[in-house]
Each structure stands twice: as C-alpha cells, then as structure tokens.
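The chain below stands alone, shown as structure tokens; this is the form predicted alone.
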Amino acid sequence: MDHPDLADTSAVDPFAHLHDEAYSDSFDQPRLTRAGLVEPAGRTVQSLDGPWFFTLDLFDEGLRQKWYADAPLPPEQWPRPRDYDASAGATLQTPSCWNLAQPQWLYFEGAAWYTRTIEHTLDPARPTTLLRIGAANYQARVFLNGQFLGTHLGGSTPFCVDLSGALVAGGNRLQIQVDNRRERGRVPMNHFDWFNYGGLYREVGLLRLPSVYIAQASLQLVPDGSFSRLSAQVRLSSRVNASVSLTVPELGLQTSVPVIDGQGAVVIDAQPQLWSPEDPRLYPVEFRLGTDTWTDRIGFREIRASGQQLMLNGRSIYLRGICVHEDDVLLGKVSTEDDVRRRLGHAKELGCNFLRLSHYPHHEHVARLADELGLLLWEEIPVYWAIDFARRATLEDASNQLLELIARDGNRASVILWGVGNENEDSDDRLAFMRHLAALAKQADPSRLVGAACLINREKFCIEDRLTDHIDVIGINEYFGWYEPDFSGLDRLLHSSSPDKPVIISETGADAQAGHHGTVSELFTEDCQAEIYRQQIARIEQAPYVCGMTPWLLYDFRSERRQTVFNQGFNRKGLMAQDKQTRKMAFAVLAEFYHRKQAQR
C-alpha cells in the first residue's frame, strides 16, 4: 500500500524527540466537537468493531517519534530501526477496555495506539465519509494515512471526524491514539469515585453520506401545556438553502421544513398520543433531503416544574428512582444491549420509573431502551467534585460534553433532566462555571429540566446553595445513617428547608458486603444497610417538597479509592452485588416502598 502523503523522515535528526517536551502541542487542534457530530439516525453504518492492532505507549513515543508518519512497510524494508511496528503488535477487540484484556494492564493509565486498515472505493453519490466513535476514554487523536485529523476530549460522549479528504482508493491506515490519564483540568478531574477504564470502549463505524446531508434533526412536543404542537428543527452539513421533508405516518403528518443558510425550524399542529412510563408510545419519524434519509422513533411528552412539584404531561409525578453506574466485572465500561436490558429490568423489578445515569453519559442504548420500556432518565456530565472551575479550557471541555450529550439524546422522550454537576463546593468560580452550563443546557434544549446534585449548609442544616437559583430541580446527596450516623441531621435538614422548586434525594445509602450479616448497627452488614434504607424512607416520605429519590445505587462497582476488608476495590453501596445477580436485603426494602408509592398514584 503506497501512501505518498506519509512524511519522508530521512533528513530528520533521529534523536531530536529525546529533548522535545512540547511534542504534544501540535496535536491539540483541530478539536473534534459537537459541531461535527452526526447521529446515524437509521442510516447504514459500516462497523469497524473487531480486532485492532494495539500497542501501549507508556512514554508517548508515538507522538514524540511520529509513529503515524512511518510508512507501513515490513521490517526488511525499513530505512532505519523503529520502536514501533503496528502490524506486529497484539490485537485488541473493539469495543473493549484495555484494563481487562491482560492482568498487567488493569491499572494502566496513559496512551495506547489502535491501528487497522479500512478499504475505500469512491462513491460519487456519497462522497463524504465520517468516522464515528461512540466514546474513547479520555482523549482521542485520529490519524489517517499519516495525516493528523483532530483530537477529541471527553471520555463518554460520541464524536465524528471527516475522513473524506485523507482517503485514497484501496487500503487506508487508520490510527487512533487514546489517552486515559487523569488530570486536574479534565472533566472529571484526577480525583473521582469510579474506575478509570481506558480505550475505545463503544462502537466505531463509518457513515458514507452525500455531499450535503442532514447533520442534526429533532422533533419535540412544544412545552406550552397544549400538547398539540410539535417543533421540528434541522441542521444541514453545509450553509445552503433547501427544503427538508418531514413525515410522521402514524400522525398523518407530511410537511416540509424550510432551510435557510443550513438551519431550519417549523412548528406543526398535531395531536400525538403522549409518551409516559405507563404507555411509552413511540412514532416512526422521517426527515429527507434528496437521497439522504434521517429516521428515528420518537415519543412526545412534556416535563416541567410547578412550584415544588414535577409535572409530566400536566400531572404530578413522584420519581421512584435509582442511581446506576456503567460498570461490569467482565466488560468494564462496555455496555452491551443485553447488559443494559438486564440493568433496566432490575430497575423495573424495584418498582422504578426513573434512573439517574451517574456520573457521565452512559451508552446511547440506555436512553433508546428506556424510551421503549417507559423509564425516565436523569443524564449528566462528569462535573464531579473539585473541577478546575477557574480554568477556561475546563469550562470549554465541560460545555462541549454537555452539547454532545444533548445532540445525541435530544430526541429521547425518556430523558427529562440534564445534570450539570455533582457535589461541587459552593465557590464563586464554581457558581460562574455551573451557571454557564445551566444556561447552555436551557439554550440548547428548552424542552427539558436542568438539575445538579447540590451540597447542604452544614451550619444551618438546610438546603442552601447559590446554584439552586439557576436550575429547575435541586438534587441533594445525603448519607445520614452512614457517613453521618445520627439521623437527627436529616430531620433538621428536611424540617429547616423550604425550597421553592422540586427536590430529589439524588443519593443516599450505605455499603454492605453481600452475604455479610449482623446487627443493624454493625457497619457493612446487609442488616445495617437495610435499616438505613428504612429510616431514610420514613423521613423522606414526610417531606412534601421531595418529589423523588435515586438511592446510591443498583450494583456494586469498581472503585480503587475503597480498600477496606469489605470493599477490596469496590464501592459496596449496591442493592445488588457486582455479579448483578445477588440481591441484598435493602433491595426488598426499597422495592416495597416503591410498589406502595406506585399503587397510591
């Protein structure tokens, strides 16, 4: 395979990289962001999942030595020795987390290179080829045939890169460097409470599209209380004038969306059957521009806050929820559809109508299946603990992650709340940072609520966080009975607070090692965990402004911060053990409460 664009390094000082500590500076731009994200939306995706050549790169030699510029030749044809031979390396299945591929890689944090060949034949009708990566933790740099195409930040959101200008007929060498190092300025930063998996852990594929195509489309119920109007929005790949057809056959709707300078919007009268957890009605929707067809199945519902109540389709709703992490003993952060269905199935057995997807965007399967099964969702970005709120680049990273999440799941009826932060100290820098994110979410998607898991005033024991003035729903993380054994603090908190908007108890719970029993006062026993749930429920149920709860959490999960004899590298607050089969006593306690609340509706 001949790639004339690969660099000729014959005249380069072979030792220059040893002294170059600015080696990565030229690989931070161009940035791959929300602006280039395109959803498959029913279009054919050529899967690139499967084995990729894989090389760990502990010292960043790939960027220092410009591995991507080496012509793909067999060793006998190398003009000088190399430290890297992509086609002779190990292979790693994609999607997967490298931590679980080899025992010695479990705790690896750094860079690794993925390499494979993609075949290309020019199709004049579809000259645009986009590479779509479901997620790569944390930074991904993409190279094709020796050309650097861009870098993406954020470990849990999808991104696209246009390969069209770098493709040649025949075989093309695609390389992706993935770097999962924890850093102070990242989102999340270097200190968090889950396992730092690395790799291309969601699906990778190619979209082949016309020269002008539908980059983004949405269809939502207008949130005006009439339940009789739909808002359609379209963004094209180019700033052109056009007309995009919109069809919803089961509503007898066929109209067009006029597009000016690449953007189009229209409001349409319609009487859809409303989506709800009891009746999760979805409608096939089609947008068409020439030969490009964008399809989806969309539900229509309205969510709003009214005083201290949450209103779904005009009726008050109590959110019977649970927090969930994206973690599996065998798969790590990979979420197969079977795993997601099991997760949602256990939530249903608990009596849940709501899940908080903690603390980062979960796989897109989750929202699509929640649409089908009738589960409401809180989705959030990992603005977690002590983010570098004063750093402009950190805000840009968080903002882009939020916009990518909204672009990906903006048509999912199940998603009712965008979360912009978790347990962040109430400082001036944090307030400015979070206020920006809340406003950004509202601007990008006025049809949903914005919330955050806030802290309480520990002198007054009341809900008092300046951020609450800028969000729709207040989340409160509290662990009375566990980290604070005396429940009188919870009594004071619930009695002293009088918020003017809905409150969700966004976290509460206790660690328990599955199968470990004792008294209700003995830490890490199932008995203690179950009693804490009983005490929590009895108190929370009496607070009229609490409109739901999402206890922490469904399954035990890996967290290397936790190293007691009971934890052994796991957070044990799950209602089920990490095997996702063994139920602890508290599962039945919460299920009894939720089924009772459901019957009272």
Ligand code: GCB
Given for the second form:
Amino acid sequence: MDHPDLADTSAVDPFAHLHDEAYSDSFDQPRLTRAGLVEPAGRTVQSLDGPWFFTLDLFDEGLRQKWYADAPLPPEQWPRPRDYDASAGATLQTPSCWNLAQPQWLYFEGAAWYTRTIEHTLDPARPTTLLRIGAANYQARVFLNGQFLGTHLGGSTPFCVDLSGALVAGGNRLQIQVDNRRERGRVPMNHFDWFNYGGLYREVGLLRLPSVYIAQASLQLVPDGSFSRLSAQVRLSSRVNASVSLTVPELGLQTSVPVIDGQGAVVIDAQPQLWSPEDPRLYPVEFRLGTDTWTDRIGFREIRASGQQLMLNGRSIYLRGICVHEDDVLLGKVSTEDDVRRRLGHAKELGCNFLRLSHYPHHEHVARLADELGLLLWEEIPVYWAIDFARRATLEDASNQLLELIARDGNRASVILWGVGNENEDSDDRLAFMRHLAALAKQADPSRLVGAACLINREKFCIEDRLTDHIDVIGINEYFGWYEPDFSGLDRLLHSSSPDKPVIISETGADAQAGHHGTVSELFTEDCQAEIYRQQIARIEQAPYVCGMTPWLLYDFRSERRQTVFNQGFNRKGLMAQDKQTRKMAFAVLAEFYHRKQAQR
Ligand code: GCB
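The form predicted in complex with the ligand is what I need now, so please give it after the form predicted alone.
And the full complex, kicking off with our chain again.
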C-alpha cells in the first residue's frame, strides 16, 4: 500500500492535539442514513468477518492524534513515535461484542478501532463498492485509506458506505471507529434495562454493483381486503429512466416496472396463496435491471385493525406472544442463526404465534426465519423511557433508525407492527416526537400497523395516553402482582378502560431465580412467578378488547441495574434461565394457556 503518512508533516505541531477539544467536530458529518442503505437481496456479499486489528481507545486518541492517517509502516520506518499501530498487534474476531472478549473489557464504554485490509480489483462492470455493516453499537465512523467517509448513529440497524471513490487497486486500509458511550441525546439514552454491549456485532461485507443498480425494491399485497392485487415498488441508485423486470415464477407473473427519475411503482393483479402462521407460504421474487438482479422470498398477507380486533387475512387473530431480548451469556448481542432458531423454537414450544422483538431491531435472521416458520413479529426502535424528546437531533436519529428498520424488513410477511416507543411519559414534547414517528412509519409503510407500549393513568387505573390517538395498536406494559403487588389494580384497569382500538398486553411478568422455590408470595421464587402468570392470565383472558399478549420475557438477560442476590447483574423475568435451557415453572403456565387458546380457534 502506498499511502502518505498524512499526520507526519513537519509543519504540523505534534502537540496540537493536546489542546484541541473540538477534535471530533469534523467527524459527525456526513451522516450515513437510510438514504444510502442497500439490502444484499440475494447478491453476492464478500464477507469481511474475521480478525480485525483492534484496540480500545478510552481517551479518543484515534481522533485526536489522527491514527487513521498514519501510513502502515514497520516501526523502524515510522517518521515519529506513535501511540498505536493500526496495522499490527492484537486482533478481534467479528462479529462480536468487545465486552466479552476480555474480562477487563466487560464494562468498557467508549471508542474502539477496527482495522483491516481489503484487496480490490477494478471491475468495469461493477464499479460501485458498498460496505454494508449489519450493526455497530452505537456510533460508527468509517475511514478508508486515511479518508473519513461518514458516520452512522444507532446501534441496531444496518447501514452502507460507498467506498468506490476512495478505493484503489490492490490493498486498501479500512478502519471503523465504534463508540458505545451512553449519552442523554441518544436512542436509547443513558438509562435502560439491558446491557450496553459495544462493537461490530453483526456481519460486515462488501457489495459490488453496476453503476446503476436497484437500491430498494418491495412487493406486497395491497391491503384493500381483495387479496388479489400486489403493489411493486422500485428505487434505483440514480435518477434515471429505465424499465425493471419483475418475475414471480410460482404466480406465473412476469411484468415490468417503468422507472422514471429513479422511482417506479405498479399494481398487478395476482392470486397468491396467503401467508399465515399456519401456512407460511413464501414466493421467490426477482427484480432485474440489466446485470443487477435483486431476489427475495416474499409472503403475501394482510394485517388490519378493525375496531378492537386485529385481522390477519380478513380473520380475527389472537396474538399468543412473548417478548425477547437479543442477549447471550457468551456472545452478548451476537445472534447466530442457531441461536435465533433456538429462540423461535422455544416460542413455538410455548404455543406462540407472535414475538415482540424488544426493545431495538434484532438481527435480520429473526424476521427471515419467522417468515419461514410462521411467526408474527412486533419490531421496534429503542425510543425507551426518558429519551430527550425535545432535542431535534434525537428525533432525527430515531426517525432514521425507524426508516432503516423498515427498509431492511419491509418485505417480511412476519412483521405486522412497527413499535415506535416503550413506556415514555406523556409530555407535549414526547407526543410531538412520537406522532412524528408514527406518521413516518405509516408514510414509509402503509401496509403495516403502528403501535407503542403506552402508559396507564395510575390514579384512575385506565389506559390514558394521548399517543393512543395516533397509533393503530395500543400496547400496555403492566406488572400487577410484581411491582404493584395488588391485582385489584389490574381488575380496575381492564374494567375501566374502553379503547377504540386493539390492545396488546405488551409486558407483564415477574423475576424468578431458576431453581429457587418457596411459597407463592415469596418474591424471586419460581412459584411466585408462576402464580403471577396464573393471576394475570385469568384476568387478561376476560378482557374482550385485549387481542394478545407478550409477557416479559423468554430468557433471563444481562442488566447491570439489577444487583440483588437473586439478580446478580441479570433481569430474571425469563420463563427460562439465561442458559436458554432451564425452564421455570411459569413456562408451563403460559404454555398451557397458549395451547388452550390455539385449540379454541
Ligand atoms: C419494563 C421495560 C422493560 C424492563 C421491564 C422490567 O417495563 O419495558 O425493558 O426490563 O419492565 O423487567 O422491569
């Protein structure tokens, strides 16, 4: 590689960085957003997973001293001393969470640097090279050959960087600075009930594309109750006029989508077999523009709210759900396909037809496997508790996370609901913020429902949250029996509310340490947790407008806020322990209810 040591000019004061507290200002733009996100959609991805040179950077020296500008030279050729050599030393395997790589890194919150070489061969047929990062928690800054290319905010959604302009033939030095600091202005903010893992914890790869390619495509059932029309939409990478071919062989469908100024849409008559949890039929779909082929397997179904009912394909449905976090004792937020299969398998064993993927976008495998296995999903962004609703940049960040999630999973039949928030106090700023998100989700995706975990009025014990006027499905988190020991509050809540839309009990539950037994009134015992489930189910079942529930939650998960002898750094509200094997008594209680409900259909 032949890159100048940009930092090493004798004119530069080697001590200037010691006095420069504006050192990060020039690395917050350009922002990498949904506008640049491209899904692989069956195209070849060159994986960059594996070992990367890695260091933690507690004092932000990488930006202060411009480590990215140091030429990769052997130490004997360094023009002056360095504090880090990005092309040598320790490596870290990706995807991974750095917290679990070394015991002393468990609680690290700050910046870290990943460096690796990518070999590039110029290909005139595929001049565009996009770097796609599955997720990096929370801010990522991308550098290629010493050049800063952009930064992404948001810890759970994918993003792309166009490397084409900075790539050279041969070896190229790719560097990603990832920063997992908790901050008040972020989404989520600094206070949340899960573990703050850091790193490149999802797959990273390269997509090589022609100069004009399909940036986004979707095929969906038109939600008009006729089940006989499909809506196709295409967006190209540039504002050209073109014709994109669309084929769905198993529907005998072959047509073209006229594209004007980079955008195209058509509605086509078709009679697909509908996707449902009982019959999760998927159709291979292909969009083609010249040599660029975009493929997917898509299910067609309709979800609607009708009064207090949820209608899937025109029939009322009860959502037998469970909440899940993305957490693993050994891997943290890394979700392997095996782990996701196990998670969905346990949900099926419970009798579920629905999962709430709380509280942030989970790995894209989840919705893909849910499509195949016939599970419905609530997906959400981490607009959690007291984020800074008054801050414009926070709204922009949340909006972008929402749009990236919709762009990634918009073709997944399993996803029926976009969640825009969880337990946020009803203030004017919050209402404006969340109304904006709800409207944005509707505009980006009119075919799905929008929901949120809302609040109840604790004096009157009824559902009372101004946000409910702006969403399709009301989620209610309530912990009667646990945080509020008296169940009479739940009776009052269920009787005195009269919502005009479907309600899901989006959380309820209790902590139990696996293997700890006692009386039903002894906190943290399995017996107490199981009894709370019994009491909850008996009441929720009677409320006619409750059209489903997602108790909190499938597995115990790391949460440093929880430090009793029973918790020891874990939230223990799992129906299973964090080993993902040990079932607590409440597992059978919920399974019994769900299997009974299923048989009633
Ligand atoms: C909630 C939150 C969830 C917590 C849970 C708990 O209401 O939405 O993130 O983990 O309660 O265990 O208290």
